[in-house]
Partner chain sequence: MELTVTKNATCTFCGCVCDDIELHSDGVRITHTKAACVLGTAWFKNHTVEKLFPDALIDGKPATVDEAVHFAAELLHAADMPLLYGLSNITCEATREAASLAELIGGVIDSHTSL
Amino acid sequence: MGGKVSCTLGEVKNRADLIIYWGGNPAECHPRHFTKYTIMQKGKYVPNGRKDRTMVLVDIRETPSAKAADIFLQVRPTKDFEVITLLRAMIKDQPVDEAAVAETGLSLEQLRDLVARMKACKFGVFFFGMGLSMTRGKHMNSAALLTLAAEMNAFTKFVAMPMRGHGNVTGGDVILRYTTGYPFGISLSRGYPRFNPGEFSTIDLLIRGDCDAALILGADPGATMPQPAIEHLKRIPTIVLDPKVTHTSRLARVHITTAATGISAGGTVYRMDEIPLPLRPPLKGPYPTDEEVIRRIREAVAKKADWMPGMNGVVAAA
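If we look at the form predicted on its own, what structure does this chain have alone?
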């Protein structure tokens, strides 16, 4: 079998019989996920819905989602990468150190049971959240889980999908991926894309103080980012494009009110499984769209002289 690990939520609904949530709390953060796409839905190959499915929750604490799980695995904080590495070894029948297993907060029997269920399922899926991707290890944790899903395709069909937080986060990744070849953590400061998470990621740039200005579009980092990153946003000229007042707009020097996407502004948004959804706004509003504002900014910047000799009109961005 191949190593392709992406799929649509429709495939999950119709085929998945083993669903593993890792580092997420869908009962509170994605309340429709259970009922519309995963454990409760009846599908073509799982006609009995919940009875045909096994749900596993992996997290550092027992959340409301644990009540819906058949199996709850409580991992010690910051030990996700070690658990995934142990699973990768065990699916290949490689020996593992029991002392290393004990450090994760799980038992060898628990891991063996999970491996057996993963190999026995017909269609398995990992849904991973910020508890995995934004704790120690960050993108390395996500890469390890994606690798585990790819390696599981030697035994059965397995896929992985991030549990996105805010609306159209996937859209940003999709656009960057087909325009630069990379999904995030990209620097364009040399006139071509360079990918290096941990160096060019937004939080890292802000905490190090590498940027001296910021343009925030369709996001509210002031509500979610670490305090050192927020403090740097306060110190530098920060410009926010948003339909409403947010934590970030309160600390920004400029807040441009724009039309609300899907209400008074059209466009395309992407679901967390990368399905594009065209939006047709039902109302007309007095505010410009994000696209109009960005276009006008670009036109104004293009009229200015190059900030450095030899740039030939190239605008550098980090």
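Basically, rigid core = biggest C-alpha set you can superpose within 1.5 Å across the two forms. Small disclaimer: the values here were computed from a predicted structure and weren't measured. Numbering follows the first chain given and starts at 1. Compared with the form predicted together with the partner chain:
Superposed on the core, the two forms differ at residue 232: its CA moves 2 Å or more between the two forms.
When the rigid core is held fixed, the Cα atom of residue 99 travels less than 2 angstroms between the two forms. A movement of the C-alpha atom of residue 203 reaching 2 angstroms or beyond is seen between the two forms when the two forms are aligned on their rigid core.
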Given for the second form:
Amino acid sequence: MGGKVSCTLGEVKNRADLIIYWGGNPAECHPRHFTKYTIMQKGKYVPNGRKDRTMVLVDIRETPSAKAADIFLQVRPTKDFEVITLLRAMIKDQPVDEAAVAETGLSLEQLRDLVARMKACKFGVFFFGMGLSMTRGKHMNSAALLTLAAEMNAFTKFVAMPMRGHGNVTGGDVILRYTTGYPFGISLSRGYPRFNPGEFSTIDLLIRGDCDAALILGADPGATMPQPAIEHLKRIPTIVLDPKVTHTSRLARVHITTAATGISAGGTVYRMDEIPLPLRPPLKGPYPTDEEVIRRIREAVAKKADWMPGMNGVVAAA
Amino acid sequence: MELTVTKNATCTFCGCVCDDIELHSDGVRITHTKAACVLGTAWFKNHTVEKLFPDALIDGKPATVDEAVHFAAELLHAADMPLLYGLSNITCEATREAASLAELIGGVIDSHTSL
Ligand code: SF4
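Next, give the form predicted together with the partner chain, keeping in mind that what was shown is the form predicted on its own.
The complete assembly is shown below, putting the previous chain first.
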């Protein structure tokens, strides 16, 4: 994410005295976030741990995470963008419309209190979850919150970090970013990377029927995607690499069983703060790793005729 | 049956990627975990290295990895606009291989992030 004002979880642990979770439920989805990185830890500049920190939870309903929070702000559903925009005005002492405030489900008092705490803290952090980034407004909500965090730096140190989901989603973004320049939804069909979510995102490609083969790597779209997308996967040759025979494997032409990441396959994965960590797989299994199988497929393809003159890795050299 | 202890193992179940987990295993499954949360413990204990699935399947029939690799290469090479999708449960090393394969076949590469 370009221009994101962020930090590592180690910095949060050692410095953050105001921790705001927005649209996420770490108590149930990231169970050790509180104890390992945020509110419960004693840090270098927050020596008394929990006592030195204030935790705010912003969400549309009272989840189990609210119990851990000092302040819980219940926003009306789909009003996150409006709350963020009001906060962006209020930190700059601009007047806000009371009717607009009332619509968000929060009171002016609550917002004023939050702004005062944000300005008074030494190191503030927003952790935002899918409740913000996957609801009405989507990436516009995340962009607004990132902007608010950036603007808060006129007053104090403030950062924002997405609460990424399971596995190596963060690593996928990082690797694609440094190999192609873009984080996801990248077409290489012209021999150079083009980024266009909506055009090159999987769900849109499948529903429109644009792609004519699919290689599924450790995912199960056959169980999770909308029916028209699944229908297209059935129509085209689909290849699946997965430690299990999945729903997608059953509609695929080829399935290859691979070693489970972190269990019997080693390598590197990224934490949500983009810190790469080595895996220490405890078991040895009978299956090859994804890395090995993808490499073998690539080597087999490389022996065939170029799909475009000058391709096959040696771009336009001839 | 030999008991092995893996210290500072890494859990990939959620974005916290805790790397301070102790795992006890008997060579086939993980029997005991220390420091992992409920989700992580369930994730580790859910796996075994018993051979529960065929090496590979082609059109639903068991095949060798070699056959499957070559058939997959043929299908991807023949396609005009192949799609590579997933990436969230594989390692960075595997994702790099996938990015390079996508370039070679002139395909689209995408992850869960686009959902
Ligand atoms: S141990 Fe729990 S908190 Fe840590 S990575 Fe695994 S699932 Fe997440």
